[in-house]
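Only one chain is shown below, in structure tokens, and it's the form predicted on its own.
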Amino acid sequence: MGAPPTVVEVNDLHKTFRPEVFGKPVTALRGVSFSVREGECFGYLGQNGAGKTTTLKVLTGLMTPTKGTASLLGKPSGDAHARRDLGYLPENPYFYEHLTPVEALEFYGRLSGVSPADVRARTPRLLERVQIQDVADRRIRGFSKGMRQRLGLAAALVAEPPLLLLDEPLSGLDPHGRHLVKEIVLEERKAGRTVFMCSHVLSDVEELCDRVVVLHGGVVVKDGAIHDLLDSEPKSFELTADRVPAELRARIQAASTHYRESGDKITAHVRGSILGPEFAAAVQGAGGRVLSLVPERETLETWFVRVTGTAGSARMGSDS
């Protein structure tokens, strides 16, 4: 079986702009390139000023590059089919504030060429989806932020599009609506739709994404699968424990960063892939109990600060 076709393709992609008339240029991108398979959901990672927002704007044809080629669903990023097959959430939407979430979501699917019928067919199911069903006739002027990004994700869901572009979509949100949004991503990956998703929440990308690239100063410094990228040799061990001896105690409190007695328990993180295993045995062999040892992998979020503070000091060692 071959691999999935391609329906997001980024090449050799450049980006300079004035932010003012008589201002120096500014580079934004600095020949980025990357794909996105059907079927994948995948991250678009960096730290602000990175370039991402800018990526976005050219892949939705609101810039043209100035260099290099963007296209979606084989289509160049600026075809106006290529709109109307892409579901796009921005990070801050934007609505009429005069209109009902039932007139918005005609609105736009009609835009996105959606017949009347259809689109008053799926509007109430959207709407109970993303949960404002109970607001469906009020005035988008009063919502919150939380409800806005839910009426957002509806809008960007109501063609039923083969790819969705979502910027900083759990943005806004409280518990049960981030809780809701992921569950509506991971719904959408499930039907074999293509999620294309930026955030700053990585715990959130680690939790819901095959593969993430990760931009650092308008260029992809990594590009992979979570799983290849993140070491999953363990970094540290949090042990618990009762029943130890007083000089076992002191010598795990010694080799521990942190440390805490409740009681008769003891609860030690010890950095490393050894020590916690070794201190496990040790207070098993000294007639106490072991309650628990959960050993604490890297997550997205350290490996992502390592690698953008790695790919910062070389760039600031090729400028001087």
Second form
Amino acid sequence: MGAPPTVVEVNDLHKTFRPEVFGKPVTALRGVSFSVREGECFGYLGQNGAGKTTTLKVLTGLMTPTKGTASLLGKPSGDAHARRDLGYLPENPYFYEHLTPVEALEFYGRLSGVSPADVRARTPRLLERVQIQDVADRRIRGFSKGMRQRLGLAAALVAEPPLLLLDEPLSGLDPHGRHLVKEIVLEERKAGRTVFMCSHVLSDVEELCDRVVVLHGGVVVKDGAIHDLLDSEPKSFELTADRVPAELRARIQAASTHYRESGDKITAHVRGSILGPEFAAAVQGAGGRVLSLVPERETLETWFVRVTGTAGSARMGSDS
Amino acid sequence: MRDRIAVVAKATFLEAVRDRVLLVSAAFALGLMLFSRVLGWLSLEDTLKMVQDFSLSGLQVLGLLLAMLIGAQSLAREVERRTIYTVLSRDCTRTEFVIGKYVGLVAVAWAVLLVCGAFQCIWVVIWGGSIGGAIAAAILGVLCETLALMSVALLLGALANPSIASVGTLCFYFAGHATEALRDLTQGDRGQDMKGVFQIIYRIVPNLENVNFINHTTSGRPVDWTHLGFGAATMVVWAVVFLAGAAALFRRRQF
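Having seen the form predicted on its own, could you give me the form predicted together with its partner chain?
What follows is the entire complex, opening with the chain shown before.
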């Protein structure tokens, strides 16, 4: 069986913003290349100003690149018809405030080529799905940020597009809303849709995405599957035990980065993937009791800080 | 394509209606009607003539104000409020969007002008006038003029900020009504220094007087319907030219 077809293709994308009169040009993208395959949930990560939004604007046709190409489902992203199969949720979605959610979905659905009958049939289901059915006939003007975010997601889904482009989809949502949106993203993936998401909440990206690309200073610094990028071996262990002999306590304390005693109980934080299990075995061998041994693996967040920190230092070095 | 244009036009129309543009315009027209009566008292001229003249001129000014206030700001507001992001990221070209906005804005302006025009007809009847071909031609002329004004407002709105676009629309209005005077200046020995400039302006600015039939109403002159038809056709042609310019400028914009 061959690899799934490519849905988003970005090749050597450059974007430089030239000032109208005075000032220096600002380069947002410097040769960005990546691709997203059908059915993937893809995370596009980067610090503020890394070039994520610029890439999304090129992909949605709001901006033209200075150099390079971007395509959606095989068609150039600048072609309006390429966007027929795209559901886009911008960061902080803005709507026509005078419309109601029902009218807004009709508006966006019709713009995406959905027939009036289909829009009418889908609207109640979608509003229920994002749980704003109770305000279906209220003007958007009075909506909170979370309600707008939910409506934005419904608007992205109204044409049932095979590709979803979500910019900070969990921004401004309460815990219940975040859970709901994550559920919807997972359901869409299960239905075979491709999801391309940008988010600063890396725990969510780790939970939802298979693959990430990290952008730093307009350059792709990492591209790969999350499980390949993160170290699978534990970075450290937290050992909690009681009835530990004094001599062994002293050895554990000496090897720990953090150590705490509370009566008969000790809690030690030891680095590496070997020491923790070794000390646990020694405690048991010396007649003590291991209460817990918790491995601490690298999270996407710690990995991201490490990668972008390294890339930042490398860039600063090369710039100087 | 027509579907998408209609969808954008409908949203533009609804926005203006819900933002109470119609209500404010109706209040403006009512104010004009009452003021025309006051002027009738103060003037030495016939009261009916004053009422007709002032009401229809007011309708013309209302068309200009709508172009300046809602037309010139329309595209800039979409960008400023970022509603453009969710529209252009759909299967909707920028040309379709500009045409949709134009159709919606013209529909708003025509609705306002027709409602106000109807009130003014009633007002004229109250003061002893009759509704004939001349008053109908004057109102139709204002509607045709709005076609050109709204397209200029959109073109300038795509080119510059809303304030400059509004002022530009106002200048276009005055120049459009003064082209015949400019042509006269190029006749004979007058205005020799500026003759070339006046000739250029005369040729490039649409002649809005081609659709101005207000004087026919007040002076009782018969209406030449062929002239109105010609004027309407030129307004449509100019509107298409300005709209094509607005779409071309908007296609180049980066958001």
